[in-house]
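Only one chain is shown below, in structure tokens, and it's the form predicted on its own.
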Amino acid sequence: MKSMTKDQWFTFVDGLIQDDTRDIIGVQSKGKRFHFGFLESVQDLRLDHDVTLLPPKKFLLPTHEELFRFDISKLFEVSCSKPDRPQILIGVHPYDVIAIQQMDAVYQNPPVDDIYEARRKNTLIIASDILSIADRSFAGSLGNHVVTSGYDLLVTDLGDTVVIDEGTTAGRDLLKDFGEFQEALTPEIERVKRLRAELPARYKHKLKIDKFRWTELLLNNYTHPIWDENARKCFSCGTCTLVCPTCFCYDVDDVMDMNMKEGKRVRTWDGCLLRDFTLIGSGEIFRRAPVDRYRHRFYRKGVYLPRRFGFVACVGCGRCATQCLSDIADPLNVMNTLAASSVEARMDLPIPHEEPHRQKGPVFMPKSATIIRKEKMTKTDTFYEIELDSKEPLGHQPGQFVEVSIFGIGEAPISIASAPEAGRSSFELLVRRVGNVTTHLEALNVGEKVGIRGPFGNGFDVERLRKRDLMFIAGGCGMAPMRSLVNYVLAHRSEFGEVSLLYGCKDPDSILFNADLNVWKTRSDIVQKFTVDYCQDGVCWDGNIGVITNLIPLVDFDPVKTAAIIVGPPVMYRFVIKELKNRGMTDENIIVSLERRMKCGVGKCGHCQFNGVYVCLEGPVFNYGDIKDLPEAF
């Protein structure tokens, strides 16, 4: 450890400020509170702060950041955003250091967020030991009042002297380049040890249960009355997630410049407490009830992220408790209540052990592609054949999806409707007009450009389906990803057993892929049954009228040998699955493809998460047996 006199410390920080190669960000006073801001004078730096209004995560994952720029006046022009200046964060408390380490684990876990990673590599952290304890903090109960890694330098302000621990080579070099120091004396080191050892006793608030038991406690209390009681007081304002150092979710939008020719794609903070966080294009919200959103926040911290990454995603800073008007956001109060009145109704919330598709290269940068065929199928559905301008094959599997970009409008996830074919450079999409992106996509013509990211997610495991009888059950535009698998199976027909297709739509005019259906009707090796909810007057229809479950008894199948693949609107699943199970089919023989708001496609933004599962990573295709007990799945 090194030490500096106060004058040497001031000279060191002043040297960093005067150096024009980095931004220097430190803790400063803001009225009676504190915040991280750009330092203009060493006199503004405060190391005696209790807690800052916002965590330092905003300098690694900014509240509003540019991902790339585009020019819509040209055919397809995208440019990477300029890299940020190197920066140094001064005064980061141990609990915020730990939060940054957790954010590193999320964003640098494959597929790596290259923009975050570049900024992280350009950032040095000068942490500081805690001198003043925030009123609502309970970092001492979590062991987050001290830290042994995650910083470049760690300083302890002892009043007359500053003791410095070198955490990395970069920190050591910083000291050598800008500071005058001496080896810390034994009495100075002992003072630092005493300060840290005495911290836990100074906290007013203490947990009644060890953080390593949070997961077990929450799993036993999914139905505890505290969720409803507190949710009734919740404004769903999202403040708790905005001030939290371990909430990392975001949204992405396009913003046009004043000239309406150039623009940028931007990432902004988002939060799971907001009502529209899980809203999809068709209008469905998957955590509509406030109680579901309120509970999700705590389970993300205490169950979902611990199971995925091994850490409890709460550092005990107390920011959420301080800012919540209803005083229901404090994890300490919630966990202490559960510990004192556990209902012990055990629930397991497993994450399916599927290796997610790994996206390579920049995760946000779309590839240039051209529409080479377009066909109107219904009033709201349009078929597209698209080719990457590189002429490379997309490399997808049946059931995967891509993110389609229209610059200036945004990006939307679209299921791939074509089967992979060797040597083919194009792929097909079925797009339903339900939002801004799909509405503007409908207006594009053959020869115009779109951006493509992907393919993403896990598709249908065709290897596990080989030699088995298959029952395809599709509803509405679920026929698009189903078509990809059906055509794959028919192209390799000898490798599969008996095949049947059950397809239901709202009315005869809503039926998709009529050309394919007519071709399949000529084949004797696939049984097809169709139904519509109703048939308009004057429309010729010789199929069934009624819900799709009416078709299942019309097919003779062995529930032991048959795999049922279900794709359709969310409301359809529970009824179809119930009917299949009534016919003796086991959970493991049922395969589903789920729809969620897959905004980023790489498991970072959080919008598609249900319980601990990211649909864009572990899905969208799941074995029903793996997710049947997850309350948010269906």
The other form holds:
Amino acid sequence: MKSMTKDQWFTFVDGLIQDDTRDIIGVQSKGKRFHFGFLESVQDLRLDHDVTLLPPKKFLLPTHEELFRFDISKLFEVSCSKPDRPQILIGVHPYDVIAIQQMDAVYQNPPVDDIYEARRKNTLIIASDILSIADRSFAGSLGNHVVTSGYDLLVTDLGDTVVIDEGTTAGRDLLKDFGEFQEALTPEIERVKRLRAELPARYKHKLKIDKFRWTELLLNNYTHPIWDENARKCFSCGTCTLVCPTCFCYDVDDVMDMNMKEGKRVRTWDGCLLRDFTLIGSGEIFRRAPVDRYRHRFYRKGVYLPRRFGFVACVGCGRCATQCLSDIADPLNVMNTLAASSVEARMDLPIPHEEPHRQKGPVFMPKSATIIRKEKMTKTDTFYEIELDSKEPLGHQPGQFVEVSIFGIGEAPISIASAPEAGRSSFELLVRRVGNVTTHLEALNVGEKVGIRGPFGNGFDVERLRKRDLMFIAGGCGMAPMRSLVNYVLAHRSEFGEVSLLYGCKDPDSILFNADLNVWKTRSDIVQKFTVDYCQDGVCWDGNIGVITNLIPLVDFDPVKTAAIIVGPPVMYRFVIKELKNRGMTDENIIVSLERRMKCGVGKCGHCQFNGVYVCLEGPVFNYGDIKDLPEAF
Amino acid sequence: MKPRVAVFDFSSCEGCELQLFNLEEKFLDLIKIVDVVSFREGMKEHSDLYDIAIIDGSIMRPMDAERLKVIRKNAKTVVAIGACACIGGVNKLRNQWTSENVKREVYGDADLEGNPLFDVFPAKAVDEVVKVDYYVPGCPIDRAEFTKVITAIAMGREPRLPNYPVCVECKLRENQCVFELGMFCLGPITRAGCNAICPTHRDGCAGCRGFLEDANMDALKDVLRKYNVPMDKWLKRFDMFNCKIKREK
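Show the same protein again, this time as the form predicted together with its partner chain rather than the form predicted on its own.
First the chain shown before, then all remaining chains and molecules of the complex.
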């Protein structure tokens, strides 16, 4: 431990500010509250703050951050300049240090967010011990009032002297280069120890349940009345997530410069409490009810992140409690209420098969690709064959998806419609016109460029399907990912048992992949049944009319030997699964592919999450048995 | 081909049109991507050939409604700008009285009989008369948002308004909540997009951008009671831009 006189401390900080090579960010007053801001003078630095309005996450994941720039007047031009300006954060309280460690764990977990990583590498943290306790904080109950790692320097302002603990060699070097200091004296160290030891008792608010029991408590209370009661008072204003040091979901959008030539892709803060957080192009909102959004935040903190990373993602800073107008955001109140009135209705909320990810390199940078074939399939659907300009094969499995970029418009997740074939460098997509990106895609022609990221997610596990009887059940444009699997199976036909395909559409005009269907019809080794919801007058149609479940009784299958693979609109699953189970099929034999708002593709942005599952990582293909008990899945 | 733009004004203070000039040098950038073919506040020339019609102001008279319908017919895209055009705004305050009462209050005993200029119906937002494609709400409009909407339309991209409350932007600007400062605010129920300009300047939001579709009114009333805001005060603030009271059809 080192110590400085107050004057030495001021000289040290002043030296940092005068040195132009870094941004020096420190806690300053803002009205009656505090915030982290660029320090212009050492006089502005406060170490007696209770808590800042926003956590220091805003300097690691800025509210508005450029990911890369593009120029749409050129064929395909992107440039990325990673954040390289070093910065020092001064005055970070222990609970915020812990929050930054959690953010590091999430963002630097593979696939690594390279932009975050670059910023983080250039950041030094000078933490400070808590002198004043925030009114609503309960960090003491969580043990987050002190830290032993995660900082480069840790300072304790004792009034006359400042005691400094060196956390890293970078911190030690900083001290050496800019400061004059002494070895801390034993009485000084004793004072620091006492200050820390006395902290927990000074907290007004105390948690009545140990943080290691949060997960258990929440799993027992998914149906507790508190969610509804509190959600009725919720504005869906996102305040609790924005001010939270462990909420770091984001949105991505393209912004054009006024010259309409250049632009940038930016990420901005987003939050799961906001209504449109789960909105997809077709207009579906997956977490529409305020209560589902309200509850999700607590489960993310107390169940989903702990399951993946082993930490409770609440540090007890009290920011949400202070800033929520309706005062419903405080985890302390919620946890204490649950502990006192647990309904003990156990739900497991499991996360299926976490698998290592192959994604490497910059996560946001799309690869240049060219449209080499385009075919209008229906009024709203267009088929594309696309090739990466590097001529490398995409390297996908059936059922995976890619993110397609049109610079200036944005990015959309599209499932891959072609089967992987050895030696083939192109892949195929089916795009339905529903939002901005897909509308613009429709206008692009052969020879034009798009950006491609991916493939992402888990596709169909063809190894597990081998030797089985297969029943493909596709609805609407669910036929696109299904086609990749059907073609794969037909190309390796002898490795599979009986195969049947049931396909339902709105009307005969919306049937996709007619060319493929005609080829498949000539084969005797795949049973095919078709249905439409209705058939317009004067249109020739020899298939069924009615819902897709009507087709199931038309196929003779052995429910024990058969695996059913279902891909379709969200509404279809419940009915099809019910029908299959009536026929004696078990959950283990049902495979589904789910649609969500996959935005980042790498399990960070949070949009595609249902309960603890990231569709972009663990999905979109799931074994029904793994997710059937997750309330947000269907 | 640059899209041709025409700006039209109805019942308003025309401050939102002034905001376009307040873009200053950015206005010069803007007219590089669009051709302005009609703009009474800024030019003498006029053309009826336009792609985008920008409408400022509320619709108050049958003659205005007729003029608006012609504009709708001429334009491919109609953009309503400002609170008056988007939600009726302060003009709708007048709907609390009958037209007769309003006329007497303003013009006394003057004989207005048969004068079409004074033939009024209750104030209407533009979309109560014709279909509106896009909105730039606010009193006055936010210049940055206007540019964003126009560039999006020029790109052929659908501009989307934020579907969340002003609180989001207030938090991003790291403001101290105005409730804490002893004032009150309609931010929690009002559509964001203004970058929380009023709370940032320590004034409560008045709701000029209109209330959110699923605004939690009950929760706000609870909060207002909690902070002891007198009901007459908040009722007045609710009505200022979002008056729903109607005395006649």
